[in-house]
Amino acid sequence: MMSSSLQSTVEKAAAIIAKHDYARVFSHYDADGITSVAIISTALLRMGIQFHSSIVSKLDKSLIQDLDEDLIIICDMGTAQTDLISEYLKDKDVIIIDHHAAPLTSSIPSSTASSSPVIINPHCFTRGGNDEIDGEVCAAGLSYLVARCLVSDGARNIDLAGLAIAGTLGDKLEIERGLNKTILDEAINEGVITIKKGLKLGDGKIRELLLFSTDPYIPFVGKPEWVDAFLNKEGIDGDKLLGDLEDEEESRLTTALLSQIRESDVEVPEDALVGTTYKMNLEVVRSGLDFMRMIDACGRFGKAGIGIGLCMREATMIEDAKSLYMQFQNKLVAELNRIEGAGDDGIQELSNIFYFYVQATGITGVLAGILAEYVHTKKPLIVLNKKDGTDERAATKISARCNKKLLAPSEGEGVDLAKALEKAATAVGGFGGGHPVAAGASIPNGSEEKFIASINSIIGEQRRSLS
């Protein structure tokens, strides 16, 4: 159920939107950001409100101060820029639909203030230090709540719930809890989504699924000879579609994969491989995992328009989106194999972190997430993407990830990567932030060693504070 304060804020945002005939919409480039902007854009289209949507990697001062539209909607970002938004857009109607925490140096302003933007962010809704919203909610889920209030000509926008679930899958949040479960239950009841238990590999030929399965991580990913030997041993036709397997065959494949994982050095929980799968009954790509992965790849390759088109049910976008996803997986698998074979030149270990420099571009965050969740799980993993050249203004991009078990105070851990990266990046003249389990930063070229030493120290302090 939605709390009364969240409900009133969502209704306030919807009422403001309904007063306008044009909107400028911004969002982030990952699966959550793209599904968010698609939900809002579709709802606006159905209301007859014209709009211009853009996907951006960040909101900076130059972008914000040049905005002149009367209604501006910002999805999956904006919380960290509320000071700039309040300063430069105080005479505009601004709606921020976000789920990121505010930076350490600022706080989220109240949406009741006339000079502030309307902010729909779970971090706004706390009472006595406790969250009013049960579970983590992504921007797509919050965008769906707004769309549900933007009713036009009998269209309740419930059919957009599939996009909200795809965004939730993209951000790897728990779906069977709290507000996410409310959205899921509504989607199931309305026939938007069908769920079942099975292998969480997506759709396609079994050999290809295993060869490119990075999440969940299969030990022989990227090794065709290993995949073929495995399938031959189990007597399973690799050219067969996963969905065409008989129950006995799927059970045999599942048992064999779990056995293979247990014999390896990777940590893949059984529920990462086997569990609830989501069929998107109204989308042009039916598998929820494939749908999310294709959208995400579009954004990371700078082709977010294809991802948005896919979300708006343009079947002509399927092949292009599928091609981008396979390009993305090829780059990802190649980099995983490079790291595995790099030896001492690969992942480095310090007292409180793992770190390494990535060679490929556009896959840094996903690569870090896979390694932190399945391979290097004992400490946070910091990945640096350093630009070539000597230009002092050049920035090194940082992606940090950690296994969720490092967040649990009961285990003596207390890692918060968002706070750690913000502090370490600021100390070297950069900036950073994000979520406790997944964060990013940008630092000046040449400051990498100082940043690594700083982040190692900060993570050590976080872990000691709760030990």
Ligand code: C5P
The other form holds:
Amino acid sequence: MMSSSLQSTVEKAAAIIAKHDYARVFSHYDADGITSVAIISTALLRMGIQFHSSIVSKLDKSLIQDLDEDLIIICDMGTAQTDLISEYLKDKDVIIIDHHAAPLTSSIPSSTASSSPVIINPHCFTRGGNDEIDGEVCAAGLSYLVARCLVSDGARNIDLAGLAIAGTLGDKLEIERGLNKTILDEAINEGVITIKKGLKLGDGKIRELLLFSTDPYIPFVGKPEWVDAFLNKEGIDGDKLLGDLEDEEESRLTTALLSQIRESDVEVPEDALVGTTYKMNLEVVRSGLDFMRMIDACGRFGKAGIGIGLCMREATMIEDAKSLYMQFQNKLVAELNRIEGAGDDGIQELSNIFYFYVQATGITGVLAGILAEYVHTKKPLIVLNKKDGTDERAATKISARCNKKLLAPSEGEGVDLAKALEKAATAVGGFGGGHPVAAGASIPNGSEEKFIASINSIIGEQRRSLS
Ligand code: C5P
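Having looked at the form predicted on its own, could you now put up the form predicted together with the ligand?
Let's see the whole complex now, leading with the same chain.
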């Protein structure tokens, strides 16, 4: 499943890494970024290569130009900064392990054209030709491919496959396809992961799982009295652990939940609620979903170190990570309830988009993702997080998400939020980008209305290109 040029680039990166005795590593703060850095850090540790790993929200010129280490490994970012990297780090060995597309203003460099930076990015291998990679691979999956080539004591780091799958779950990519499936199959064969069909809710007390289940979205999320009434009606003990339910009880719970969802006005496909669950046999948190969610929450609260510790099998980190996850869910559920109760002051609808302002910080992207996937599915959803004060330079942060059904059937057609946000943000003096289905931007304070009008019209043009 792996194209020969991806394989040779991965091997090239591993050979470069092996020549060094020290590495500077950077990564992004979400579950994919944290699992990526944990995979690379563990592989380096096992080879006796010292390292300094940092989680950053962005790679900018000031950070890049001050780097003086001989080996720099950048995970889950870096593709957008290849010009800066080539300019300031030309004498260094730089490895970029990323899955983001290059911005509109620059073309993605060929992965094999130069020796540094070495770019391991599926977008380098999918521009026509025979080398196409089947399915989308996240940075953790790519980091795992590199780690597999970093052999120490004859071992190939296959035990780290659980982290690759956790990163893939975090980015919500299809696991049972292409390269991801190759990684999964290897993990299953080696006993690293066990799969099972069941409810995709994680593990814990059923009452709490239902009360805080935002993804998949349970219609009575955040409403304890509804949850209790539902459990009483179905005769299910909410204090029981989901993993302890008999098959018959889990099947009854599943049928009842699916029927609740069908009766509600949310759009939760059956396979979002029920399907393959991943048990991480070697990790300190066994449920793949819980593991990913806890790592993600650590990063979002600026405590990525706890998430990395969890990935490096530090059992002492479990309680802190669990508590950060619950804090995150509480914040998310409170904001969902606020939006639901806000009526006309809540979500606004224009011809081609939905949009609204969010008050709580740190949850914008996740909130937008949940609402776009399950609640407001017909048009892209734009969420604005406006900073208080009148300073025009204080950036308003934007997260945009859309349901996959709105996506382009082929390149150059249909909704592409990365292109739309980059264009609209640049036009008002900001910047943006990301993926077709999930993108973000920062724009100057005061430019929100112009930005919203521009996004609405760009999405309109993109949708017209479909018809
Ligand atoms: O911030 P958020 O989670 O909404 O970002 C979604 C995607 O957009 C991420 O892949 C992020 O890297 C990208 N993004 C970007 N430029 C920004 C903000 C986010 O490319 N200014």
